[in-house]
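Next up: just one chain, as structure tokens, the form predicted on its own.
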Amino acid sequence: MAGHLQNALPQQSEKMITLKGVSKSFGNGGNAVHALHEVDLEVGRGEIFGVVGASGAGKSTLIRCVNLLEKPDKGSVEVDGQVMTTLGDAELRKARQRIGMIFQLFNLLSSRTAAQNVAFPLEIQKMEKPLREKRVEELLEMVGLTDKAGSYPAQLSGGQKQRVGIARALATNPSVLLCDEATSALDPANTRAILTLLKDLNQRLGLTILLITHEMEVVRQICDHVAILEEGRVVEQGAISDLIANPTSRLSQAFFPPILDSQPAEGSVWAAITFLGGSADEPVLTNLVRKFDVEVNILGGSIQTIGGQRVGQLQVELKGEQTQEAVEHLRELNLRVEVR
């Protein structure tokens, strides 16, 4: 089975998806809706990259520009070494075979069984029936639906429908999987199961996954990198670990909201201390009080698992003769410390 499922294209670049200056509008004149404004985006090969934003931020338009279901008004889109925006119709159809896509509402054909839905893109490719049946069997096994091959969409749960959608998207052995709000129609248990499956496929197949979502919980569970989209503009992007380590970033503040809006008392400072990995479980503040003449008052904080990594943030008040020395010591421990 592995021989059929592994992506065999040689690596051409560390970047799998690159958008440069992509803009897209709908309508004309004063009625035009500007969905994307000069969007730059880079997705590394093998990453799970999340694009997060509120409804109407331009997320769906962005992801549809990647496979040119929507053609940008300007800018370039490159996927796996091909500049999609320069391809003719025949070349574009061939390039899309390397880009799978799954949807919020599954988009299954109601008159076809699960196996027949998965087989559909292979029929379009005119794959011979014995090979097609073997491939469908492999894909259904991969997503845990071997026993549902003969079931119709109306007989499947939401989670099972999305698994069929994932198997169908993988039928042509893509190197990229686009996920358009793929868990938004699912309950929490099915959401976790689908995200776990996507993470497994990413690791097992080396699959690059670009997903859009309005749910920070999706980002927290599986993303390596993230971009935040607001009113068609990317306002922040980067590795999850880097953004979380910066208490002033939008992503960090989404997971760890600032506790207080007022100012610290005279003679004291407030500090947001971010802990990553093993340091999240170390007795850093206890050791700090022992080492320096400083009082530490914990204002709030939490520890979470984000992108598979333990991340903690404490917001504290520091006061004492050696406050500055204590802050520098924390930074020497490779902790991110923001002071005010």
Contents of the next structure:
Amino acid sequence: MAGHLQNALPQQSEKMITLKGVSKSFGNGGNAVHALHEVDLEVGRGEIFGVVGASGAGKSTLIRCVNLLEKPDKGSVEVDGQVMTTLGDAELRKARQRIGMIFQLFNLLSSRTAAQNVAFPLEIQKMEKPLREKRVEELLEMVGLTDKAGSYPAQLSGGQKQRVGIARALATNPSVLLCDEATSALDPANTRAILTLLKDLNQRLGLTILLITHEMEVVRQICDHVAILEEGRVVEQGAISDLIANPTSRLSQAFFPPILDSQPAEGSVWAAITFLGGSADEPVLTNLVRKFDVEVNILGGSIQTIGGQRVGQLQVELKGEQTQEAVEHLRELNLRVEVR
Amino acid sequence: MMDWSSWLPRLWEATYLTLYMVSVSALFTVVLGLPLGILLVNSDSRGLAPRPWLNKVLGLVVNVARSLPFIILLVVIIPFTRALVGTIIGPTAAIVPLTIAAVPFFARVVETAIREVDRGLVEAARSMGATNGEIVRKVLIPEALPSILLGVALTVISLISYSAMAGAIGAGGLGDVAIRFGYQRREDTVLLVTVILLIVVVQGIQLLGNWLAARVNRW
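Okay, that was the form predicted on its own. Show me the form predicted together with its partner chain next.
Every component of the complex follows; first up is the chain already shown.
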């Protein structure tokens, strides 16, 4: 019954962006640079998805493959149910109007005021002038820049320029926003403000955001999903809450770097215990010492809010007769424990 | 002592002829050179519409035209000028070689100005679904406009210098007066006055160019 009902309703796909086997290289022959290797990526509707990696990992190429500013050599790209990789020029231009993009260096036209910059995509869309002016006003209000409508980019601060960039990117009501290192040129205060704005737009408009960054801080503050890119390959991908719970994930190790890099002494083990949400409130270690013949020595630890969730990690040294049992006990409490 | 009453109308007429030759050929130069410069930028491998062979051909033509000294160009294209204007003498006939000499120069100026436009702006426009035509009209030209306007001033000043040579072979104008009367008849005062007039005109054009460029520059 329920199944029939569901089938009768027009269904929106859960996936907003799907990359399958996307490869891209630049140059040819021996000098070719392979920017992307067989990249698979799935971004769900309404997610804030971060792609992180060092510079040169292929992040820029990856985000440009989504709106086909770079044409993949191989593989397919689908955005909001539309396969981008098979579109003709005119259809591609139409499709791009449904995908907003903001840039590290803002890329505002210096010859246009803030309002005229925001109007640009609407002119491309051939929107009538009165409608356009009304829409521009709404957009500038949305990003809190109503009073800067007549200012030229040279008169704006970095944070203000990126707000204009966001207003411009959202002018045509896109379903997806691509952010190319959107906060990398901003100071910490402006970075926070822009990230807060993006999060707010994500929630208010149901906007799907795909961002690339080299800063884990950006991931920590707003992302709910992440992919880690290394030398053109996706080496890890998933929901942050899943990845962070696993102390062996690269994401977890990026947030909680191992404190000591020497080896544990004979007869003792080192363990990284990850606490999520409520489990941080339990007196876990006290119980451990009471119940088992172990000594617990704390090496280090921290608690962070990652993607809106409190996550703690404690790195401890366990010594004594019952270290194995102690670790088993911790795992029974649904804590993630990695023994080194 | 000079008889100003007979010289003034002559100088006035010469100034007018120079301005006529220069302004009409400047107009044609901008109309032809702007698209040529845009084509030079956008047909190369990094341009909006790469056409490598077209780019090579255009580049070659521009370089050939620019390697000819103006006085030689003037002579070489006589048949073309005659076919186009019906005569090879007079200010109107001079407009043809002046334009042909200035178009490749101005096209290179436009090319340089447009290459200086941040590529990120082009990328942003493409991400918004702009066509190549829209990118040229709404991004490249407006963003390069201050440099292009300075380039127009530069080109007009070169045209004034070329027009003096054209004057020497029968087009009239300040150059003609300076050579025929000032130099050949040793009328030093006439020579001095034409030189001063040329300096004033050139200064005026440069100041106008600077002013216009500053007006459209939002940096």
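Definition used throughout: the rigid core is the maximal C-alpha set that superposes within 1.5 Å between two forms. Just so we're clear, the structure is a prediction, and the values are computed from it rather than from any experiment. Positions refer to the first chain, counted from 1.
Relative to the superposed core, Leu318 undergoes a Cα shift of 2 Å or more between these two forms.
Once the rigid core is overlaid between these two forms, Lys24 does not reach a Cα shift of 2 Å, moving by less than that.
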